[in-house]
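Only one chain is given next, in structure tokens, and it is the form predicted on its own.
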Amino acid sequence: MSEKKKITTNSGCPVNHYQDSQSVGEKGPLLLQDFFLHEKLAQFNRERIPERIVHAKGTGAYGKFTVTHDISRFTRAKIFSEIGKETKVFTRFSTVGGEKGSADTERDPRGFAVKFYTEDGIWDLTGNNTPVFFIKDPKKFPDFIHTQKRDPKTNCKSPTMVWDYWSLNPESLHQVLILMSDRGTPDGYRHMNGYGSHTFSLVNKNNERFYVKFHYKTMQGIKSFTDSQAEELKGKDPDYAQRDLVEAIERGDFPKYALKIQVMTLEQAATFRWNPFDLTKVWPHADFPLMDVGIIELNKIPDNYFQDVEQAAFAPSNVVDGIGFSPDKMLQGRLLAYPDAHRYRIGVNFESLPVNKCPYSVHNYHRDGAMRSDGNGGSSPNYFPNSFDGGYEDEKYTGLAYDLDSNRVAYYDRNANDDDHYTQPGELFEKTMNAREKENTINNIIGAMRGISGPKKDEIINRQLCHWFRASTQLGMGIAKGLGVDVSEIQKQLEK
């Protein structure tokens, strides 16, 4: 039997009536002096922190990353310094567009973020279960997410909003095709891949720089639900993915993912067919093969969901020496947006919370702010330079200097360059998907586009159909037939 613990207020005073309020007479009214009643209700009123705008519903687990292959020729990052080296990790999975109460089997991308607790600081690899994204400029992100949320008039999800936006932004086609395939409804989190998605950079001990994409491949095998299976589970077990991960780990069936990289030299980036920093494009494996790096194993569910999963804060700005950024516009936007979101949602001192805290030495001159609970620097100086605490700037960690491709500042016409939005989606459908996957994808798209309504219905459908036809005639014909659209009208639009 566990040791009995006396109930107290937050300040430690014993509570002798936890369930009964102090009143005047047996029938009331209540007294203002029952201070624990006010503490209990006030605490309850403040239990919820703001929900994440995206990735609101998720699950998480602790584990370890083990190096299995030597990539020191590309990076000097200490986490990869020797084969067999282990680093603690925390991983959070999530749906993207749904609220906290939404179902785990919604047709939606899945977040897949990994926090590495390295001796050089926290490295956050924030990504999804897809290698691309809907847009390639961060200014579009708020508008895109608005379309995935609720109509400001009806407060309902709106297929019309969704397809109107996608049809007006053909760069979304690659990700939309993946979303509409069976990969849009993965069987939980153990049976899907993850991707850093963005282009990052690596720097080795010789100060040589490379561009890199990170992949984490499930070692459980890819498994997905059909649309009908996913729909059924939404009603039967809306927390399916959460339950599946928790139960697997608790029975000792630890999920594992193989961390791999693609590497591109600066010279290759300069001549690559597509913009290598465009988040709507992939790097073909035939040109840039996957290289093995190590194994991520998840082996412990947090003891308290809110403390670790809800308060976990991942940011692509958290990199360590030997890993850096790239000109990827979406990445550049996220470097600002993610830490800013965390400061709003859980406070300016979010990185002192246990799940986000670097387990090694942290020393700087940031002070104060809400919920500071780590000593706040004690009596040491809160400025630099100073004559007292011995703080110094470590020149070993000076970032690598490099030249930019241009010194011209402008708002570039997004359609003037890199506007091939159709080749990669077309190849994905025609060359990668088998017959069953093609059929399911077409049926999923038909079902989703049938939800378009209102006076602009035909305009939106025809505009999106033109994109499908440009990617693949087979794909476009299948969708048009299912929607009962006269293909001759689409052909006229394509010829314009």
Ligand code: NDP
The other form holds:
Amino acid sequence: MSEKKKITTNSGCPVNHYQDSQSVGEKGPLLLQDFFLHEKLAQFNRERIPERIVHAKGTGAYGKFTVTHDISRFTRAKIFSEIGKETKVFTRFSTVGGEKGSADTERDPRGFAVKFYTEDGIWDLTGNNTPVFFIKDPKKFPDFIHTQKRDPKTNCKSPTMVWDYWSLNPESLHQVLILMSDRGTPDGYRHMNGYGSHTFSLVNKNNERFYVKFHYKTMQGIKSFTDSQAEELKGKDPDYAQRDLVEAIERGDFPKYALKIQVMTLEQAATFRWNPFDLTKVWPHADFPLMDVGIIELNKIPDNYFQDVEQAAFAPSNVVDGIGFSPDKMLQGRLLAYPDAHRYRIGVNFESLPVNKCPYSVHNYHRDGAMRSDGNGGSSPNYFPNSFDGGYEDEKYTGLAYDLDSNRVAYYDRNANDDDHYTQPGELFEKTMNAREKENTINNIIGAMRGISGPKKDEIINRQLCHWFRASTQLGMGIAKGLGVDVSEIQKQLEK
Ligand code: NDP
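Cool, the form predicted on its own is there; where's the form predicted together with this ligand?
Now the full complex is given, and it begins with the chain already shown.
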């Protein structure tokens, strides 16, 4: 039997009536002086912190990252300094659109965020299980997410608003196709890939910059559910992915993911046939082959879900020396939005919570704010420069300057091929998918588009069909047939 523990109030006073409220006589009303009743109910009323607007349903695990290959010619980041070097990580997996209690097997992208506790500070790779995204400009994000949530009147999910938006934003097509493929319903979190998705930079010891995409490939093999299997599990086991991860780790079957990179030189970026900073496009492997870097292994489920998973806060702005940003507009938008979301959801001192805290030195002059519990700088000065604490700005960590190719303020600077939303999804469907995946994808799209209803139904269906046709005639034809649409009308629209 475990050691006996005396129950106390939050202030440490022993409690001898944990379950009975004080009353006037045995049957009388309750007394205001039963302060422990108030404490218990007040604490309970405040158990929930705001739910994440996106990525609300998630699960997390600790583990380690081990370097297996030398990439020091591209980056001076200390995490990659030698083969065999290990760094502690925390990973959070999630679905995106659903609420905290939603089912794990929804057709939805999956979040795959990794926090590396490096000696130069926290590095967060806030990735997904898809290499691209629905939009390429952060100003579109609130509108896009509104369509993935609930209708303002019915409070129900609405396929009509989803497809209305996608059909009016053809840049979403690549991501929508991946979402509608078998990979849109992965078998848990152990059998899917992760992608940093954005273009980042790497900077080496000679101050040379390279552009980079991060990939973390599952070493358990890809496994996905069919639409009907995923549908069935939504009712039978809505926490399927959470349970699968916890059970695998608890039995010692630690999931592993191979971290790989694609690297592009600045010269290649200048002449690449796509905009290398466009989040709706990939860099083809034939042009930019994957290079091995290391292995992420997850080996510990946190003892307390709320403390470490619910309060985990990842931000793409958390990069370390040797890793930098790029002009990717979505990345630039996320640099601002993510820390802002955490300050709202968890509070200004979220980075002093154990899961978010840098285990190495943190020293600055930020002070106070709600729930400060890390010493708040003690008696040391709260201003800089000062003559007392020896604080200094380390010149070694000066970021590398960017060469910008324009000084013109623009809302939408078109790059070559930016408006080609069709070639890459077409390649995915025609070259990458096998016959079975093609058939499943077409059926999944038909099933999803059947939900479109209301007075604009035909207009939305026809507009979206034109996009599918532009990507691949085989894909467009399969969907049109399944929806019972007369393709001669679509052909007229495509000829316009
Ligand atoms: P490759 O044949 O070299 O690579 C195809 C890639 O597609 C593989 O990484 C594969 O992942 C992945 N894949 C297979 N089926 C799906 C699916 N249903 N949804 C998402 N990814 C899938 O071709 P390219 O590099 O020339 O790219 C061709 C197309 O593949 C792209 O247009 C893009 O849609 C997709 N793709 C490309 C990626 C890239 O970074 N180049 C990354 C992921 C997808 P795995 O190896 O794990 O099976």
